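The chain below stands alone and is given in structure tokens; this is the form predicted on its own.
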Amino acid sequence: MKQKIYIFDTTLRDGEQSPGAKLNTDQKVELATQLEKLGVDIIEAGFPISSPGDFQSVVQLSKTIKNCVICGLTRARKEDIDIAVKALESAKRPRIHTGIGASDVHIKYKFKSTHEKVLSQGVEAVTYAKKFIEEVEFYAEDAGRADSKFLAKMVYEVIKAGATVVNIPDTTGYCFPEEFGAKIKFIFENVPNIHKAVISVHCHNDLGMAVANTLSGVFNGARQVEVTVNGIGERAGNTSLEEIVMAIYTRRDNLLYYTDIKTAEIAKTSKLVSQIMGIPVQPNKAIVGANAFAHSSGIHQDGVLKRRENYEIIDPKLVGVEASKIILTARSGRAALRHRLESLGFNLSQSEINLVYQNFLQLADMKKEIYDDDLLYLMGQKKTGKNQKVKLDLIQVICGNKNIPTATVKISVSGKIKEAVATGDGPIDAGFNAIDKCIGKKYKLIQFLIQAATIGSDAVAKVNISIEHNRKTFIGVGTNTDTIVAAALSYIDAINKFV
């Protein structure tokens, strides 16, 4: 029978400790609501005694979240526990997460104490917390560098005192996977009352092995994993929620574990965390990075087009990503070129593809990436100003932090000048709305991309857009040193494709 792995999310506590990632209460509630929708089992809401703001956040999450355990962090001190208990009063399922250092380094230099005193302090904290809240989790900080025999003794004593979960953290990301797994195995073999608690692992990524160490912990008996969305956290970050979840899911036929995470919510959750915390996701980040399902090598593109599983072990839709991306570059082959041209409505013979491919390579050698408008140019479909029925004559915008973005537009439609004024969410949106007024129709924007076509402060802006008309997608491109003008030109270019 498969065993459940409980997902303990600490994005709002440990993740928030990333420099610059401070959250207010409203932001924590928004993220926690999405984490609940994602299906995490436990949300570590904060460290209540650390600040009035953190206390209030734990209070509010306790009132708002109903389907997850709400956890408050404390040190092994009565005053910390008292404040956490108060903050968690409204929680449907509250949990206290208390603990103390277990390694010789922490005991000697951080606490300036002894093994006996630290052990006693930890047991007292659990005993005290247990008076108020049933679910008490104990963390043995820096367990990765702790003496295994002392660690086993500590685990035994805190479980005896009432701990329902014991967290074995590799706080400094020091361990190798085999080493960390062996430590968890040692605990299971040397703690007589181990069956009375859930063993949890909380790994940091200082050596890039947080996910590997966490999985190693699971393979050796841990049934709770402590993770953050996008792997954010102290220093190099924590174990990545999405990587652990998808590792277990992808290898489900070989593993005896499962989680209750709704994987289709992963991409959405990742984007929300990145947006609210202001921490970009690196493009090559597993599962949620921009390149996670992108292919630019000709060999890979050909394989993916023949069958996705040739180079993708995860269907992007499983994590909430619409589809894989075929990125056209100088390394792309004929199969990828044919695929993209067919999506634009061109069905070519092999000899025609061979001819276009030579021209494609010449252009690809000069550009980092080839876009649909470049292919249209190669196919001789690029319309010139002479052929366009709709032309931009003038665009002027007023915007700023104290102005409503307003655009004035003059366009020529088959030689007849039309003028309109419109507002929008920003200067570009206002320009599009004014163009729509001139045309007399509102178009649905499908895609919008701004790039620097050249380098320097006076770079030419290149704007690519896609709009929908009669259930078909039309692509437009515009270039200008003024981004707003370039956007208007691209919008009009797309309209000209079907006018």
Contents of the next structure:
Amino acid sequence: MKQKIYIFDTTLRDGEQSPGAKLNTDQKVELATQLEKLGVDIIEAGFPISSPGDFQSVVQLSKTIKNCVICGLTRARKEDIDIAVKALESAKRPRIHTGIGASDVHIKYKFKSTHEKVLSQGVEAVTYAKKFIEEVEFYAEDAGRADSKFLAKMVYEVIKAGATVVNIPDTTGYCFPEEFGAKIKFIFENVPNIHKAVISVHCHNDLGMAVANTLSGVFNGARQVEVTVNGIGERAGNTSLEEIVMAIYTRRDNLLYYTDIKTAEIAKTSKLVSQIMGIPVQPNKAIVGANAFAHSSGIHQDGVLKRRENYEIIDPKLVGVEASKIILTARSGRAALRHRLESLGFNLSQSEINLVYQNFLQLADMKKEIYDDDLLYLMGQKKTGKNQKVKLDLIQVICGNKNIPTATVKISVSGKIKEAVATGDGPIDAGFNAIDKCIGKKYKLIQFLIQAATIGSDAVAKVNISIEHNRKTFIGVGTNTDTIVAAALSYIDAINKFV
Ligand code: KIV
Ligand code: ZN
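Let's see the other form, the form predicted in complex with 3-methyl-2-oxobutanoic acid (KIV), since the form predicted on its own is already up.
What follows is the entire complex, opening with the chain shown before.
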């Protein structure tokens, strides 16, 4: 029978320790609600004694989240535990996560203490926390560098004191997978009361081995994994939730484990974490990176178009990504070009494709990537500003904190001037509404991206937009030093693709 691996999510605690990732209580509630939807088993909500804000966040999460264990971190100190117990008062299933350093280096230089004293402080903390809360998890900090015999003794004593979960962290990301796995195995073989607790692994990524070490821990008996979304966390980060979950799922035929994660929520959760914490996801990041399901070389593109499994081990839909991407570059072949042209509504014969392909290669040699807009240009469909049917003559917006954003727009449609005034949720929205009024139709916005094309507060803004018309997507681009004008130009550019 398959065994469940419990997902302990520490995005809101260890993940939040990433520089610049600090969240306020409302943001933490929003993220925790998504983590609950994702199906994590335990949410580490914060370190209540560290600040009033962290305390408040743990209080709010305890009140809001009902389907996950809510966990608060403490040091092995009574005052920490008292505050955490208070913060967790409303939690349906509270957990205290207390602990102390276990490695020689921590004992000697961090605590300036002895093995005996540290051990008894750990045991006391568990005994004390146990008076208030049934679920007590103990962490043996820097266990990755700790002496295995001392670690086994510590694990034995804290379980005897009532710890229900014992966390073996590779705090400094020091171990190799075999070494970390052997450590977990040693603990299972040398701790007589080990069956009374769940063993957890918490790995850091300093040598890029957090996921491998975590899996090695699981293969040797750990049943809880401590992870963060996008692998964010202290220094080089923590074990990435999505990588562990998808490794266990993808290789399920060879493994005896499962998780309760709703994988279709992964992409959405990753985006939310990235946005809310302001930490972009590296494009080549496994599972959630922009390139995780993007194919660039001609051979791969051809293979994927013939059958996805040729070059993909995960169906992108499984993790909430709509489809694989075929990136058109100078390395792309005719199969990829045909595929993209078809998605834009062009069904060409082989000889026509051959012809377009020569022009495509010439353009691709000059550009890093060929976008839909470039293809439309190649197909003679991209109209230049000169012969565009719809043209922007004027846009004027009143906005600010005391005004309802209101835009006045004047456009010419085939030479006829049309004028309209509209309000909106912001100045750009008001501008789009006014353009819609002039044209007499409302278009659905699919994508909207503003980028600064140059540096400084007077930078040129570049706006890329996609809108829907007759169930097809049309893209537009606009540039101007005024962001609102750039947005209006991009909207009109997209409209020009089909009028
Ligand atoms: O890395 C670590 O050891 C930790 C503990 C506080 C669990 O984050
Ligand atoms: Zn950590």
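If you superpose the two forms and keep the largest set of C-alpha atoms that fall within 1.5 Å, you have the rigid core. As the structure is a computational prediction, the values presented were derived from the model and not from experiment. Residue numbers count along the first chain shown, from 1.
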- Rigid core superposition, Pro405 Cα moves 2 angstroms or more between these two forms: yes
- When you overlay the rigid core, is the Cα of Gly431 off by 2 Å or more between these two forms? yes
- Query: Superposing on the rigid core, do we see a C-alpha displacement of 2 Å or more at Glu468 between these two forms?
  - Reply: yes
